[in-house]
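Here we start with a single chain on its own, the form predicted alone, put down as structure tokens.
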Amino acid sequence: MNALILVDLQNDFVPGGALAVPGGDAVVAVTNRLLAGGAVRARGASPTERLRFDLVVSTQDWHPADHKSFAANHPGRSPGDVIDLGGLPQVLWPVHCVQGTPGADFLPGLDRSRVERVFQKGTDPAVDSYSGFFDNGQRKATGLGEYLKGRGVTDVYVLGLATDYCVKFTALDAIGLGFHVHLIEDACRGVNLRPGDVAAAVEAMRAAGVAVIRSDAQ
């Protein structure tokens, strides 16, 4: 059994948003296309096979206002400072997918009809949590572990934003649980802090045995 994860398609990712990532709203159409059963092939499937999802979650960024992850909650400090927050380094970003804001909703135009759950993450206020998964420090898990393996599944195609964070660490924890994990490059964008930090996480997730795929795939 085979699950799509939707990872953190929120207003506040794309332009206009609090933390946009450059051609962020681009995914929307791609992920559209691929819930209605288009133009990806299954592990092990012939060349013609095109895949339909057994099951569609996701998950969602839904901080408190005064998580530490923000460096408007440390005077002095900006948007991409990295300080320590509980013995492990933290990328301080603009405020953002605070909780009941408008900023936290999916993107407009997503159809979520499919959607069978949505997995809430950083919403303790001392730790920030990229993985849909867990935590940063793998300290408290959201549940998403429990409920894939609940219904069987065994693959994971993963896609959304950002790519070199979100996406990534979603993915590697995927990998860590046990599942074969695939990531639909053509359906993730990334913030690109440092020129080079997409590649450099479509690498890592590579060399982790994480699958890279597009969804054109012939």
Contents of the next structure:
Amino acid sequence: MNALILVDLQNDFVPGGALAVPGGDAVVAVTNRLLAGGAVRARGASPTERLRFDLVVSTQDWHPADHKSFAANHPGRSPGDVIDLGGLPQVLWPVHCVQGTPGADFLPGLDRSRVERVFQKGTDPAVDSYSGFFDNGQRKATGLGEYLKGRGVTDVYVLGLATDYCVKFTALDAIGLGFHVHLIEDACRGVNLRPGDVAAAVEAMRAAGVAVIRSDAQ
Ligand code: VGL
Ligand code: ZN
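Having seen the form predicted alone, please provide the structure of the form predicted together with pyrazine-2-carboxylic acid.
What follows is the whole complex; the chain from before opens it.
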């Protein structure tokens, strides 16, 4: 049993949004194609067999307006600054994905017909939550891990935004929970706050045991 996890395919993460990821809008077409029976092969499948996803879920960055990851909530600070937040290093971001705002909505062109559950994260103003499974302090679970285990999922495929933040930590936590994890690299885009961040994130995932694949893998 496999599952596809769509990570944060939301308006604020594409060009024109508050925390625009370069090229973020390009993942919509790749994702829709995969959902329509695209070309990635399942682990162990024969070379001619196309990957079919048994289950599709989504994460949604969903912050209250007073979230402490927003530079605007720290007088004198700017986006990109790093502060200590409850004992964890925290990159400060522009205000983004505020609950109920258009920026927090899913991308309009995205085919959501197969999404069975949405797991919201980043709702606690005191702690950020990059992973779709746990907050950054690994204190609270979103329920995604239990849901996937309860559905009998062994393999997860991860795509979305942003490669060097939410995609990375979702994939790493999935490894920690014992799933076989596959990153669909060309269906992801990253922030690259510092040049090389995306490449380093992909390497960190690979080193942790994530299989890095492409949507057109042969
Ligand atoms: C994300 C930064 C802040 C992400 C979310 O979805 O990767 N990045 N909030
Ligand atoms: Zn966020």
